[in-house]
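Below you'll find only one chain, the form predicted on its own, shown as structure tokens.
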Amino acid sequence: MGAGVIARFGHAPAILETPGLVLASVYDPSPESLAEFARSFPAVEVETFNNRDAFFASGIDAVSVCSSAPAHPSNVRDCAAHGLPVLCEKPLAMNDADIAAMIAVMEEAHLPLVAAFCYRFSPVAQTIKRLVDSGAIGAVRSIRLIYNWSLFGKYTNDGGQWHENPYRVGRMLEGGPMVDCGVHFIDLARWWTGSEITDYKAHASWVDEEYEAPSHIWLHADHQNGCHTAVETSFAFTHTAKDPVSLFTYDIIGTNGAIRYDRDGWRFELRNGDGTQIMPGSSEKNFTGMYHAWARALRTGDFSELPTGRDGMVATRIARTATEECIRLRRSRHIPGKP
């Protein structure tokens, strides 16, 4: 449900290369987004819908939720009402009361609902977890999670006119870089520890000052083993250059060891007192995996190792709370700029 770019970018070709699964159906309201969507995948025999009742009518056994985020509770009630687990795209909804009523929704009809934390899946993200879970650093006492970059830039050139990057204005509308990149980060801190965060406390900087959301915000957390979490993430880091560059890394420290990644040159290493172990770098995103794993579960019945709901609205309460927060006292210092 849902056929804009993160459909077309991520899910629907994990879809296609996942053994055992079947891109049958897709819905979305708007008929030049399904044309799109037909336009990417010109060789696959794919339905496409604008009318719900017809795609839930077209014997699909799963819905993956790609659709906007205020458009979530709706996309799941419906599956819900039909019989259909979900896999549903990040943030789960604009709101905890929301996020609360769609998994009671799926509980109450005894259906799996998975939030598509991709990251999860990627081969740094599995080893750091196996590394942390073996003792290899010790116990975990710090974590940075860094993602700077420009959402594909502020302006985009559209037959020589300049304007503002649609993809990005409706990302920085749905809460910017924390609610919508932080999740991320939040989930695989709770994650990695297996410890869950009790406090945290955020600040913020307006480079966009037409937005109410903050465009650069940073997020620290205390989880209950002790550990620090501290998350940046920034949709102003050369947003407006000629030519944008990212900054993505992890740091997780513990107290016999350290292990990093830099995904400038995929540089990934473990050092303890062992030495320093070189690994296999990878993107930090890994949709396919994730499907693997979808694929199994439907299969199976086991969904353990996917994440949940609940999950969900952990770091989607966690990074918007964070966010309102940076926004009133941003208010209540009555700091200049357009909110």
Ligand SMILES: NC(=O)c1ccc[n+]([C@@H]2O[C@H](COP(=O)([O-])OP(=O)(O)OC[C@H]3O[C@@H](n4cnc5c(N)ncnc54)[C@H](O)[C@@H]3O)[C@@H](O)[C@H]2O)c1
Given for the second form:
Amino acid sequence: MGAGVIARFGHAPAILETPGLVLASVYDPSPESLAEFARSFPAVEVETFNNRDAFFASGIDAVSVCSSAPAHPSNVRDCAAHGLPVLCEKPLAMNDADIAAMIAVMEEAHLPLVAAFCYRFSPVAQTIKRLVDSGAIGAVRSIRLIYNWSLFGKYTNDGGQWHENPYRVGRMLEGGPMVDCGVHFIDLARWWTGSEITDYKAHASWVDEEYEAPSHIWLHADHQNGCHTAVETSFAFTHTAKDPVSLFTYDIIGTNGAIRYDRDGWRFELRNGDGTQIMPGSSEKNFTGMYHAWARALRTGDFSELPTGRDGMVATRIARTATEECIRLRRSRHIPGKP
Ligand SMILES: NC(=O)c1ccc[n+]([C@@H]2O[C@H](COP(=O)([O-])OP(=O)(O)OC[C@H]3O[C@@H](n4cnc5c(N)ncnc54)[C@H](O)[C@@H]3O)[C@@H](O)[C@H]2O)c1
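We have the form predicted on its own; now please give the form predicted in complex with the named molecule.
All chains and molecules follow, beginning with the one already shown.
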């Protein structure tokens, strides 16, 4: 459900690459999105629908919810009513109450609701989990996760006309970089440490002043086990530059060593008392890995490999409330800018 950018570039190719899964039907209320989707997969036999009832009557066994976040609650409600397991894109919804209702409706129907945290399935993230669990760096005390980028730039040139990049506008209106990208990092930190976040605080700046949501934001979070996680994320890093650049790094610091990952430098290493181990780099996302796990779970009924609806709720709640606190602070201090 939802045939936009992430369906075309993330979910559909991964479904097509996963043994045991068939991309059977696609629903989107927008005929333009469906046409674009069909153009992207000319060799694939997939039925497209802008009529919801016809979609649900098309003989499907599970649904990936890839619509924009405000549509997730109604999509999930419809899937529950039709007895279908759901893998739902992040952020799960626009507020806590909606996410809680999504979890409840799926639980009442005895159906799994999986949060599509595809970063967990990256070989880099999986290796970090294995190393942390094996004690390779001792007890994890500090995690620093950074993703600063332009989100494809503030402006786009369409047939000689410059206008604001609509994709970036959509992401800023859904809550900005902490809600959009930060949720993945909050989820990774909870998953790697196996420890809940008990306190958190964010600070932000409006490098791009157009939006209510901050375009550059830092989150500091304490875990129950004494670890501290810092997340820095931006959609306004070189967003007006001719040649935008990004910064994407993980540092996991333990009592007996550290793990470092620099995506753009393609450097992934473990340093501890045994020396330095250079490990193979990989993309920070892995939709195919996520779908392999989803297919295994659908086959066996064991969903323990996958992030839960609750994981989605916790990460989204932290990202959203942290962002809202920054917006409140900005208003109270009358920091200059449009909103
Ligand atoms: N996991 C990731 O790395 C990642 C990356 C980008 C986006 N996302 C998330 O994926 C979701 C979609 O993002 P996108 O970039 O594809 O956005 P998009 O705007 O390109 O696509 C959204 C699609 O949803 C459709 N839609 C609207 N209402 C709908 C409804 N009621 N039912 C079904 N479809 C409906 C729209 O017509 C559009 O085609 C968002 O929640 C976003 O945060 C995740």
